[in-house]
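Only one chain comes next, encoded as C-alpha cells, the form predicted on its own.
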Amino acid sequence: MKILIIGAGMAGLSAARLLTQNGHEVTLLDKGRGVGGRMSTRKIELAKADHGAQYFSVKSPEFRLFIDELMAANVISEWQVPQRENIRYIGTTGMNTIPKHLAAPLTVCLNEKAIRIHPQSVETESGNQYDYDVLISTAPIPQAVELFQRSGTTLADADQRVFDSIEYDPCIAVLATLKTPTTIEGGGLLLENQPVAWIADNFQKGISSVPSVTLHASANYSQAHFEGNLQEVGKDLLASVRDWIAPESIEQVQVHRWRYSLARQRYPHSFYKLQHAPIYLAGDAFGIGNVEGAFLSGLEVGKALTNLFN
C-alpha cells in the first residue's frame, strides 16, 4: 500500500515507522523545516532550548519499549523535574533528538505544506503531487478541517462532531539567551496562577552549552496576548519572573506563538477515519494526549492499517 503522512511530529513519525516495517511504502510530509513539530530545539547563537515539549513521562508498556529503546542509544535521558515526583525523560541534545531518531530510517520530504487532497493524491504549495491509498492526517484538526473545506472533501456530520469536540489551548513561548545562569534548583519551575506557567534552564537541564531559558505562558495569558505585539509580550513574560531571571543577565530574546500547543479536550480514541473517504486523524488531540499519546495515536492507527491491509 502507498501510505501518505501529512506531518512528520510524533504521531506521524510513529505509524510511518510501523508501516514501514509491514512493508509499506510511506512517504511522509512536513510544511517545516525540520521533524519534530511541536518537540522543537531552537539555536540562538552557541544556546539551544526547548522551545515546544519540554519533557515527558511515561505509562503505557508500549511506550515503555521505546524508551527502552531511546535510552539504549543515548538519546534521551533521565530528569527529575522540580515539584514533580515521577522522573520524567528529555532528548540528550534537545526534544528534537527523539524525532530526528525516529526519521533517520523514513523518507521524510520537508518544506512541502499540503494546500489540496485529490482522490488519490495531495498537493503542495510547491506544486509537487504525492499519491496515496490511503492518508494519514496528523496535523491539528483546525489546520485539516481548513485542508479538506479547501478540497472539497465530503464530511459527514459524524465526521464533524469529532472535530467540534477537540479543542485546543494556545501557549506563547519566550527564548533567551543570559550572561548568567539561573538560580532556578533542577532547573526547571512550575508556576501557578501567574503570566508564566513554566520556567527552563535549558543550561541546566543539560542541553545548552552556555546559558539560556525557555519560558511558557499561561493558557490564560496567551490567550489574551495571542495576538499581540510579540516584542512587547516577550518583555512583559521576563518582567514577571524577575525574581528568578535578573533583566541585566538577559541578552538575546525570540518569542513564538504554539496556536495548537496543548489539545484541551481530546477525542477519546487513539485516531478517527472520516466516513467517506480513506483518510485517517491521528495525533495529540486523539487518545491520552502530550508526547505519549502522539506517539500511540501514531502506533495505533499503524496497526490498524497493518491488519486491514496485511
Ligand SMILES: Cc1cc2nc3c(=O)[nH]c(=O)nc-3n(C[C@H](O)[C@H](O)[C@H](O)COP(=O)(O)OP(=O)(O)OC[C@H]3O[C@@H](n4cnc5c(N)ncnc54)[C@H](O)[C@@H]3O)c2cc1C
Second form
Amino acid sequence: MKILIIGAGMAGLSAARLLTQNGHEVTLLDKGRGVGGRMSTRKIELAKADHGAQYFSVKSPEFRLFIDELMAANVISEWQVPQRENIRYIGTTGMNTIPKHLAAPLTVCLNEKAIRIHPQSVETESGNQYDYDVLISTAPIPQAVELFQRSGTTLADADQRVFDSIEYDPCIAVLATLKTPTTIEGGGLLLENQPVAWIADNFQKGISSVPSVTLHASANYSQAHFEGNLQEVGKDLLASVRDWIAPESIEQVQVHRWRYSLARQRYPHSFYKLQHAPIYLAGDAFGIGNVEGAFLSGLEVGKALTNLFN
Ligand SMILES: Cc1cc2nc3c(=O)[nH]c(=O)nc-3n(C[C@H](O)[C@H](O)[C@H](O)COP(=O)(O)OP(=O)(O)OC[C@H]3O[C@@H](n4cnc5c(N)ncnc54)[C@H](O)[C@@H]3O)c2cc1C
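Could the form predicted together with the named molecule be shown next, to go alongside the form predicted on its own?
Starting with the chain above, the whole complex follows.
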C-alpha cells in the first residue's frame, strides 16, 4: 500500500515507522527544512535553544517502550524539571534529536509543502506530485482544513464537527543568547499569572555549550500580542523577567510566533478518518495531546491501517 504522510513531526514519524516496518511504501512530506515540527531546536551561532516542546512526560506503556529505546540509544536523558514532581525527558542535544532519530531510516521529503490534494495524489508548492492509496495528514487541524478547502475535498458535516471541536493555544517564544548563565535553579522556571509562563536555561539544561534561554509567553499574553510588533513584544517579555535574566547579559534575541502550540481542545480518539475519502487525520489534537499524544496518535493510525491492509 502506498501511504503518503503530510507532516514529519512526532505523529507523522511514529505512523511512518510502524507502517514501514509492516511493509508499506511510506513517504513523508514536510514543508520545513528539517524534521520534527514543534519538536524544534534552533542554533544561534554557538548557542542552541529548544524552541517548541521543552520536555515530555510518559503516561502510557507504549510510549514507555519508546522511551526505553531512546534511553538505550542515548537520544534522550532525564530532567528533573523544578516545580514538577515526576521526571521529565529531553533530547540529549536538543528536542529535535528525537524526531531525527525516528526519521533516520524513513523516506522524508523536506521543503515540500502540500498545496493541493487530488483523489490519488498530492501536489506540492515545488510542482512535484506524490501518489497515494491512503493519505495521513498530521498538520495542525486549521491548516489541514484550509488545504481540504483549497483542494475541493468533500467534507461531511460530521468531519466539520470534529474540526470545529479542536482548539489550539498560540505561543510567542523568545530565544536569547546570554553573556553568562542565569541563576535559575535547576535550569527551568514555571511562572503563574505573568506574561512569561516558562523560562528554560538551555546551558544548564545541558543542550547548549554557551548560555542561552528560551522564554514562552503565557497563552493569554500570546493571544493578546500575537499580531504585535515582534521585536517590541520580545523586549517586553525579557523586561518582565529581569529578576532572572539581567538585561546587561542579553546578546542576540529572536522572537517567534507559534500559532498552534498546544492542542487545548482535542478530539477524544487517537485519529479520525474523513467520511468520504481515504484520508486520515492524526497529531496532538487527537487523544491525550502533547508529545506523547502525538506519538500515540501516529502509532494508532499506523496500527489501524496495518489491521485494514495487512
Ligand atoms: C512553544 C511550544 C511549547 C511546547 N511545549 C511542550 C512541552 O513542554 N511538552 C510537550 O509534551 N509538548 C509541548 N508542546 C507540544 C508538542 O510540541 C506537540 O504536541 C507535538 O510536537 C505535536 O506533534 P505533531 O506531529 O502532532 O505536530 P507537528 O510537530 O506540528 O508536526 C506537523 C508537521 O506538519 C508539517 N506541515 C504542516 N502543513 C504542511 C503542509 N501543507 N505540507 C507539508 N508539511 C506540512 C509541519 O511543518 C510540521 O512539521 C509544545 C509546543 C510548542 C509550539
